[in-house]
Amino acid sequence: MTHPLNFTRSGLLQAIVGCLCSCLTITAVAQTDLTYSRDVAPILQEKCVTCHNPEGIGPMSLMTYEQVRPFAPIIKDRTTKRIMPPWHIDPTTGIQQFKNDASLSDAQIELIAAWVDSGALRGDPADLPPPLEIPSGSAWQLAAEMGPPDLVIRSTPYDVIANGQDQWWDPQVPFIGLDKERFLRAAEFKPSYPLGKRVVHHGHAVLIPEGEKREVALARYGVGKSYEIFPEGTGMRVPPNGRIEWNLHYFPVGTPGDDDVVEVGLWFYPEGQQPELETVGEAMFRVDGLNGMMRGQDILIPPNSYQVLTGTHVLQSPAVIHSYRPHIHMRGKVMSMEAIYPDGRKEVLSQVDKYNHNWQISYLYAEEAKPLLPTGTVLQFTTVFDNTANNPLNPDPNQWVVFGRRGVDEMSHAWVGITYLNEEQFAAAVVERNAQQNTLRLD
């Protein structure tokens, strides 16, 4: 396997040219009269303050010049290194059109760096963009767009410990509130505020319909992914009776709390309305423990070394992919999703090359970029584990690492937002996609 950091000759040339162009751009930007009010505040509003506000998960608020100025050198450092905002998709590989792209452009990064280097000036307050109205940490984030939830489900209380290893809470509660089958439009996972937002690392709320063994995944959560809105005309079929199985992963942060409760808000299509497409939401595609092996049996990472795992899944019907969310732990660094089409063509759909276990980001494809996959397509996932001192998240490169639920152990799977189609629906989707692409070319 080629090491992910190796360059081809043409790639090295492109990197050198890109570096020269960036340097020239930085020089040009630095010569302008950059200010916080006119140039930097709009970038921070667009990309940063949803987390960096008094009730957000960011460690400091970045909503005013007085708040930003002391951290200007740190902001330059983190943005230049692309540590912040968190966005770990490889920008050189696969699809690059996303609805929720949180990354900064090269030009934005260069502008921030030049502003800091030129003295981090305030500028004229009259140049400031209108202030944002940021929802409270205890509010439903989707409420501004969709109104209050149609139904709220709640976990049973859990006593959060102050310090210790990972904790799991797996209660079961009755599913109450629907008198007939409905189709889900959106769901939001809301840990309590403020403690829950700090200690709930990820979780699932899964409905087991009454008298059945199948699962209906109502909501899945990770730091970086709190809600999901299905595409227009797409919904999840939700039966009226059953039980909710919660799977909540708590990570202690030094603060105890009694009776912590997690809520999930559900928004449905109007009663009696059935959307055109029925989705399963996020489905797990495993990279470990396939081909008859026990789950995770093939994860065995020696000290100071790497391991690579590949898992393949054959689609038994056409499908459209809405989102991609890798799930690995502290030694996980790379996960790619590749399509191998029935005619033999191969295409890397997406690759996360700077995975960070602290963030569970769901990468939402733009409408015109969603992968449309015919029957027989092989989805191939490849994971690279880095158990060396080169991995800044590695707690101890001298340990053997095996499969496990704790962050210091490892997993290897992807949560893929996917809707399975019939052949007629797939053909119609292909026609619509071709029309979209023709329109984009004309534009």
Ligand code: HEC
Second form
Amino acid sequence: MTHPLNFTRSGLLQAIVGCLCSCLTITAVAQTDLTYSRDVAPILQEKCVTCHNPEGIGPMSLMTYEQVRPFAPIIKDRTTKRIMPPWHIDPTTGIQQFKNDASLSDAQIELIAAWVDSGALRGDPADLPPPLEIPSGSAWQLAAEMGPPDLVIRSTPYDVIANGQDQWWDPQVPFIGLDKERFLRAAEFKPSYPLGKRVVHHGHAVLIPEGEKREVALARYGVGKSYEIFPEGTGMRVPPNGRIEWNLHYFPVGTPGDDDVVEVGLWFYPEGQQPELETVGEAMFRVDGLNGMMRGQDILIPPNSYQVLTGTHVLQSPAVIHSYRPHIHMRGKVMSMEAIYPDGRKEVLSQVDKYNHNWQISYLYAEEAKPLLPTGTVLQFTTVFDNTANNPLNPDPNQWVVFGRRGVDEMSHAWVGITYLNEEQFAAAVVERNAQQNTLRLD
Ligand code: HEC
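Hand over the structure of the form predicted together with ligand HEC; the form predicted on its own is what we had up.
First the chain shown before, then all remaining chains and molecules of the complex.
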């Protein structure tokens, strides 16, 4: 186990080094002619206004100079600390190619800081990029790419209270609408708008096929992860009949609302078409409560201290990993996913080092960067809980913390988008990957 002091010391060292580096570079780019219209608006359009628009989940709109100007100092603060945009991957280790990379580049962060420091000037409105069209918060995000969903399933209405503790709503609803087995291509989880987007903390819609014990996880949601598109040629087998088990976690935010309903949109491969690879979607890998122990038995974090937990899982067949989504609560700070290959080589695949429970981001690997893992690979997850006052999200460092479903208790697992392959499919995938990499090198 890492000694708490080591953890603090290395964190401190990193902070000092980080500050030295960024201070140096900021001086290097210090310019006085940076303007909102020409330099900053394009960055905000690309990285901020999807949430910071009048209908978005961000607390304020950042679409015009008038809206942005009063927030300039706090924008500099949140971006230089990498709190905004929400993206909690450690940029210094593991895979860095993601389909949904929301982070700002170092250059963009420096540019915003330099613009703020030089007076946050407006510049010439003629330099502004064309205005963006923001889709309504009640629209399907995937509709632009995929058209309207083929099938929509709905939870039963729930009355959301204004204030109080976490609430769970687990209705069961018959699954109707398919007349034969189909293969799922994409699914989107859509809380009601605007209330549901604020109060639905996470949710699952799992199909239990008629007469079977198996689970088909149609959609899993957390703030920051609302849809899943499988790569062309990969799909999830969906039987025509069964029941949907909903598991909805509501977190009151001060606004009540009756009859809240969550929708899940499903897009299928054409009838009769079977993709080459069948996926299970996101599978859960526990870091707490393994090996026959009671769930979470091993989470016990003393006041004002740290705890490190490790969970290992041996892959019984080859696999390709599409995405990584750690799940911890308020004391959870870090979770890494490492691969220990059958030859003993160990590699960090991804590490989240700035975990924030308010966000459940699914990090979607770019196609060419998806881990391809042979049979016998050990997936090892390591979680660091920080129950000290150094953790700004810690509600009370003087409490003992144990396993529990509430946000103030702890748990630790990762949702990993994974497709299990047979040996031939794996061999073919490796050949294809090597060919891609050779082409890249030749370029
Ligand atoms: C995925 C949605 C999302 C994106 C993208 C995003 N934000 Fe935010 N932002 C939020 C939410 C939600 C909050 C409030 C809750 C929180 O702080 O997590 C917030 C809070 C903030 C705050 C603090 C406001 C306050 O009064 O405390 C600032 C400043 C900010 N965002 C700036 C930005 C900037 C600049 C970008 C782009 C570089 C950005 N955000 C991208 C959703 C987002």
